[in-house]
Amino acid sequence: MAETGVTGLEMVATGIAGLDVILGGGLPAAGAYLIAGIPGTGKTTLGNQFAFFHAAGGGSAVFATILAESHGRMLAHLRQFAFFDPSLVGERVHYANLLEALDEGGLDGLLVETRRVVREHHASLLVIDGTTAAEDLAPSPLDYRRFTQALQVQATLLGCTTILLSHRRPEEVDAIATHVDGVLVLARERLDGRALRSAEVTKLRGVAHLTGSHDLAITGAGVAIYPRLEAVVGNAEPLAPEPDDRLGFDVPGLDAMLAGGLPARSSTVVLGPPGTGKTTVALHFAAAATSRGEPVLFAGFRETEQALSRAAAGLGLGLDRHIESGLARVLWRAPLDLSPDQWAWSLLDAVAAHRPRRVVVDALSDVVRFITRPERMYGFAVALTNELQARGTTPLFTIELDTLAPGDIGVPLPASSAAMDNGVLLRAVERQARLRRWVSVLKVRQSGFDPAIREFVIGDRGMVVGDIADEEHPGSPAGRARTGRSGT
């Protein structure tokens, strides 16, 4: 039902995940709004979902069609969605066909019929599907604009929020956009064989809303929209790291290199090519939390909860019992057809529910590779990192590097890593017919650290950091151990 928003306007929530966030709380009541998009973008599902949510809250909704699929067929399709409640059909969600009124009376007859059904059912929400047919049958474009304007005036007089669903493309709706109170454009495009859906509010009178494109998905729950992360979070000042409160890995050599561990509430990136031990380092960080009775959240893409339990057991970490007890929670998602914003919001929801002190993401590179615009990567990483810190957690991210030459000190850092406070680099090289791993600390913000490159091994006792990497072999980047301090 309607509520008063921050602007003083009476607002009608859509009940659609993410959309109300983009709209600034919902739609101003008793206005007329256009939802445009080519077939298959989710308009009909969204309109019905809005109607059922409105009815479930005590309102009365009319879903009217002009030239669309039959109501019986539509209802059969809607049964697959969780929002569909058959008990509301005919009671608070009413279906009407406006085609006959249009055929017999033209646009004026259509206007009269919409007024009749709204009054008959005491509707506070009217959704009209198939308005493209009315536009095509209008005597002229000017006549259709006049009809749209009259519908907008009628919505105000009747106190009925009115939604027009149109198959027009975004560039084809400009002519009538001035006669409605808001425009939501749904789009669909193909990229690398994936079908990407999105939503964008291009106009909304009287309400501050989120601009730009946002991911849209059609799930078993219905339409879900995932606001761009950096458009919503990340602007709040994160809690400052606490250099005197260190969170260690319980790996003596690594903790010594970090002057006792990572500063609490700081952000860390662990970089390295495949097979260098990034997940092992992440598991140590998680296990160190549970050994102190602290909750930890481990978000991964390659290893499932069962696989992580086995891996931790093989390292002698005993994380499996804490996963079973719930102290450690695993959030797994296959890195396939991934929406970065959808994943980020699910991560933040898990943080809100589990309230961990440490958060591990293994690997952030599995997320950012699905960001379609490279220039977004830094902003996305900053927003996610700042929000995790603002929620009082100490996040650690792993990032997979494609390649790294054994003696290459100038590391090709991904853009997202620049958003982190601390950096740890892992490398693997072949020496004397055996694989040798090196670890080095790239930076620890506002703190001293050991910049030496040290060799480490992974065995049934986990990660063991040893001496400075061997200087006797060509290409080795070893150097004398010394204490360093990174800038702010």
Contents of the next structure:
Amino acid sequence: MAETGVTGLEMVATGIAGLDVILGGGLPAAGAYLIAGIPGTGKTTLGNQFAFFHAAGGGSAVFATILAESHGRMLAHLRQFAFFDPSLVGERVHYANLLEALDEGGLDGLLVETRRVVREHHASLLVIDGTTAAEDLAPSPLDYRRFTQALQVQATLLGCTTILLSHRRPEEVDAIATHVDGVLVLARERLDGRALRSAEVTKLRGVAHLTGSHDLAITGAGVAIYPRLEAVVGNAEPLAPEPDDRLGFDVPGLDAMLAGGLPARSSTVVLGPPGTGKTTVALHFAAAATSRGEPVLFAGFRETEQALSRAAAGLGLGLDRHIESGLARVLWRAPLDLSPDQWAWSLLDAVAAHRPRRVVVDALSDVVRFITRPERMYGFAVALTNELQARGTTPLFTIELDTLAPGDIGVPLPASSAAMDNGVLLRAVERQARLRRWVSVLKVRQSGFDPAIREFVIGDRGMVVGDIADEEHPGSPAGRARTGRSGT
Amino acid sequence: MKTVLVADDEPTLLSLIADLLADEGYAVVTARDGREALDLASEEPPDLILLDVMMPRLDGREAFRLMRDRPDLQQVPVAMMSAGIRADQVPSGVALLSKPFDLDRLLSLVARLTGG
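Mind sharing the form predicted together with the partner chain? What's above is the form predicted alone.
Then the entire complex follows, led off by the chain already shown.
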């Protein structure tokens, strides 16, 4: 329930994994904290989730309301969440109404009543919902600030971590923030019709925490918070690629171009416009793993597990039976309303559980287009790549190019692509009223490779790489990769 | 009923300590500084004196020294409350209650020093 953190403070975990990460391990015990956010941002759910987790760990929690929804109605809503355990209600999670105490005794009466319920239930966690009512009924803003300070002192004296839930906007709680040990702001905004929820620790005394905004979702498990990937991972020195240990595609022509395959633990991007065969290349890479009895993780956004099985079978790749056996695991997510951080953490969880040697992401461009701030894209991609390499995997990412034209290539993630160890470019070109596919190796870090541009076909034997492509063709794929902002 | 004199210039903490001790059955007298504590203790010696160290007008150490000069207060047990000093920095025979402290520590110390 409570552990000593790195700072020596006794910490109370909230049980919300992502929140505990951004808090630096939890909340220092016996402090007072403010959680502020407009209605609908998840405060009440979060407060109850914390209380049930605390109680499940052996603590005693009081969830007190001032002017909020009735306890019956609240409990009815809570039943939908996995954290709700009815056996704890009244035993280790106690509900109390403080409105009468406030009406009759003002803020002093409220303070006395909170003290009474905490002591009555030997509570080590107190959550007070609807504190805005107390603020409204306070004789003056100064009186309410004094009340908040008294709650903070009381929390320490009673050894009871105290959480105040307020639906004030973040800019309206500055005066109160002075008198509490920490402030968590929950926000909700609309972007292109999507509702984006986020959480930010704006103050936390005595603990090194992750600053900035992090994605928040309300799921069947309760409130889930997904720390910004690059704020948590990616700084560790990645394991160096192993040039002598090659991971091939089992496509003889392609493996020859790569001098035997991709160096183990290197990162690779496969670039190409729609229909050029990126998923086929990715499936070959995955199937080459399973044919050696190695686990592989295939994270996709277009093809479901069933569709991938069919596609692999159509290419003569025996991936379908390995998907069935579990050797190949497919992590599918519709590329709709996606939280990049949520997806990235689920990918890393899957890596931890499945321990694959190869990881395929088809396509990284489906993820990063949901990153709302473009300046994050580079950090996100680098953090993900570094972490996958640090975990001993060899990641391969496909990236969809927006253009079908084979001339200048606008890479949607220029800096990210540049950060990869290896690059493979696929193109489709018109020739004699036919579309032909070309493949070229852009780079293999610290290794030689075949610089030729070769034609390839995709048939029922999969990808077959052939001769050097015709250099006389207009719009020759000798075209430069335009690297956009990086200027490199 | 045992009487506890509590002196602290932090009104919120003073009020809470007083309420919590009263809840436990102690008679509580409060002072906002060392001078007031000395005056109240002189009027009617309590069973225990809890002194904050840093207080206006007369700090806890000086108040303690003056109390020990008074024969009627020499035998009254004293505990000092502070966030800034160590046990070896308080006068001999004086207990230290380091801030922040929780209720259990407060009550056990008060019970011990009042013979409860």
